[in-house]
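Single chain ahead, written as structure tokens, the form predicted on its own.
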Amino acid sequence: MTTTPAAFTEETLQIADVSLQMRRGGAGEPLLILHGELGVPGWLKAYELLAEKYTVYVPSLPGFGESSVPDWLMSVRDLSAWTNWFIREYGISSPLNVIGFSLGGWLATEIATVNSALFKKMVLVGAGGIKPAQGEIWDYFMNSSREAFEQSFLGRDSEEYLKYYGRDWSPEEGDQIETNREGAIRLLWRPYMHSVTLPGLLPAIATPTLLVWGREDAVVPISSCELYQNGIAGAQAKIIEDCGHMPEMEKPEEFAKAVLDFLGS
């Protein structure tokens, strides 16, 4: 199925043990997104963006949207085998260029650590995974759904932030946060967002990588991207001003350059 570069196709795929809700937009080279811990409410515009260069593959990951999640997949690192699993019986011709939003930061860090082959360059978004020299990660489970979205945004009247979370949810989507919140629970618990052994392993990646951070992440403190630009020999760190845990959504044409930039060079 074709698709113009604003459009999307949305489906069901079995596959890799998992009912798989897939998103895919644009044309060109693939491009992987891993999403955050909060899910995809949709086709974001900065999606949109990037599908104008590149073929742009959501998926909702096992345990949130409407993907299934199967009983032995239970931590980040499971996640990241099945990802792995996934791409092979998808078919997307690999190396392939991915961006991790927070969660799907993390996942994608832990498998550049391990499978230098899989990825060409990785953009890390807000990434979780690390915990942070100064500060502390933001407890979503301590909080409502609602605190989450808002702590997630610096100001909280960009397009994207009144479109899905500022304004009364029906019933179906407050079911489906609720869905997405135990899917984060399931694999962020204990420790909570983050890996005591993933710093050590961080000169382990051989993938060129971008770090993309909001100057007042409210939810992964500034000092994680440091730490992860310590950690990854060459990586690139982007800060974006006036902005806060979802740059992909709260300025999202200052983050879809930012990314073409660095895919592009």
The other form holds:
Amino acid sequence: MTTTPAAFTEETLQIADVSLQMRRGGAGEPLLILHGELGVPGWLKAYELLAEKYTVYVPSLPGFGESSVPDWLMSVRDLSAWTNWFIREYGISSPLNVIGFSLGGWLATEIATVNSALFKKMVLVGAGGIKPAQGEIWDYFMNSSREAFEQSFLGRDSEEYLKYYGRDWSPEEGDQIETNREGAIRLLWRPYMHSVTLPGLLPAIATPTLLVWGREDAVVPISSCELYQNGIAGAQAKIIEDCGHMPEMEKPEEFAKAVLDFLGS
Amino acid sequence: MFIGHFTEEPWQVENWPEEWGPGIIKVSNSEYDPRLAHDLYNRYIDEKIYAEEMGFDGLMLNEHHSAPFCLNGVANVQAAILARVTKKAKILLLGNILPIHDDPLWLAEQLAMIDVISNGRLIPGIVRGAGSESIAHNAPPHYNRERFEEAHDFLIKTWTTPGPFRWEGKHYQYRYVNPWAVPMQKPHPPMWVPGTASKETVEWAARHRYPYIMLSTQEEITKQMYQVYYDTAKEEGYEAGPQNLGYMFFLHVEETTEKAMEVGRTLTQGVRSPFDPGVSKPIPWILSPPGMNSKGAKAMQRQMLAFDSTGRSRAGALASFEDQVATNGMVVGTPESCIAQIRRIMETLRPGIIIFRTGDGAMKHEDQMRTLKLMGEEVMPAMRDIAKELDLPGPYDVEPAAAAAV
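With the form predicted on its own done, generate the form predicted together with its partner chain in the same format.
Once more the chain from above appears, this time first in line as the rest of the complex follows.
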């Protein structure tokens, strides 16, 4: 296993009313990553694996990482409109492939409900956005950031957990984590991490969809996966065993294989 | 000089586990005993009535939510009772937590009714609240300040503009604002703002020429915040004075020093406010959720509360009763010694409003009544003389909004 980070570039773009932190790597068809509520800690192993086949775009969403957030942006639905704007202005050719993690999965779904032609294929990973049939979405805001990372992983000995989260943070890292929490609170406070109208709109989606869930997801219960699968016509599901809420970091090889198989099929 | 009376109105039981601390966002309400609460509510109301009798100018109430250290979850309820059963004292709300209200029109009408029933004695102060209030009522912390400011503007407009009118704001929208009840006081009841460590709020209060009251803060921080008020006032083109500034601190008075030390100690026992020295704090992300406070305010909060990552006060060891008395965080003693200490505070900080925090913690009713009597008979008359000598007018001596231009 290599621990050398694959080549990626990082830049700040002035785009769609946002000063945007953008990471990009690889070559080939575009693949857009919409990150989760905990933000992006770096160029992940999973991105590196996906970048062998695709041009992987990882923007820090408004209010996360080093990206600014406009005052008007108050909800995930606003963010979905912003994302559509950003894709057009940045010039990513569509239809494009997209992977949405947790909050980002909710975001991709929102976009797909109004514009099924934008995405060629959509992968939703531990997606928020829907109130689970059984259990509740774990409440980030009643817990510390450190507990949030712990809660997101089943295997706290996994390489990227230890690399990014399971250690002391520098003051700058601590500030960044706090900024990301602020970005998340703006979008997720109430109703907490779900939309009351989204379930009714799932049948509007005509995008080929893969659902990826860690069997032991302790943030978004796996019953949400079933609701997504029942709502989106033809959606497939890939359950990753012995894995928590962030399979892309906990089991990057298995995760990347599932995604590449789906996108290449 | 305006002198106010305040009790946090804590839950009082013998067997409160130490680790429950203030109980804020922590202890199940299955512990709430309505029979005991009945006694406590009525006790605290009785003490307020007696405080008026003893000559206090203002009866201060506050509120906290999901918080056993403060039984007054809805201060307006008690304010409404005091409006009827007291005659002269101002009813000082410090205050309603504006950002947690989704319907400030309802609040405007409640406050107008209290002002009318009390014959214009209401001071409807306003606060942003701790993060725990936002959690308890699920108000968005990241819009706390915006909602505070918009709800404030809405209240003032509702009280000063003949209805009906429309309100189409960012956080509040109404198609028909026309509450039947409007306040007795014109143009509207006087607004006061209390606080602890938010520079932005001090500046906001100064810009609106609202008196700002520092709550049980250390003297040094109080001085810094007063200076922010003075500076902001200058920028606004007026000279702030004692009538613009208030200070609250603990006071317990007895006939002898020994008795004062013995009984005063109960202020530091029982179910106490998490904002007091030595009390375990709500965990930081509950006290101050992301987006609620500026980085500067958070730094100040850390300095004041000095909690570590577990939420335990680092200052805990330094916050014994004796330490607090020694550092003037608490004024405890005979009338003579208390007057001397209060004089020093009046000379140093020059507030026009002083609020005594008393009868708190585990203090018993009879102890509170005895100290109120001594305050009324000895301490307050002396203070009024000192205030004249030092030229410390309160907001009812000099109108805070009518300060001289600089």
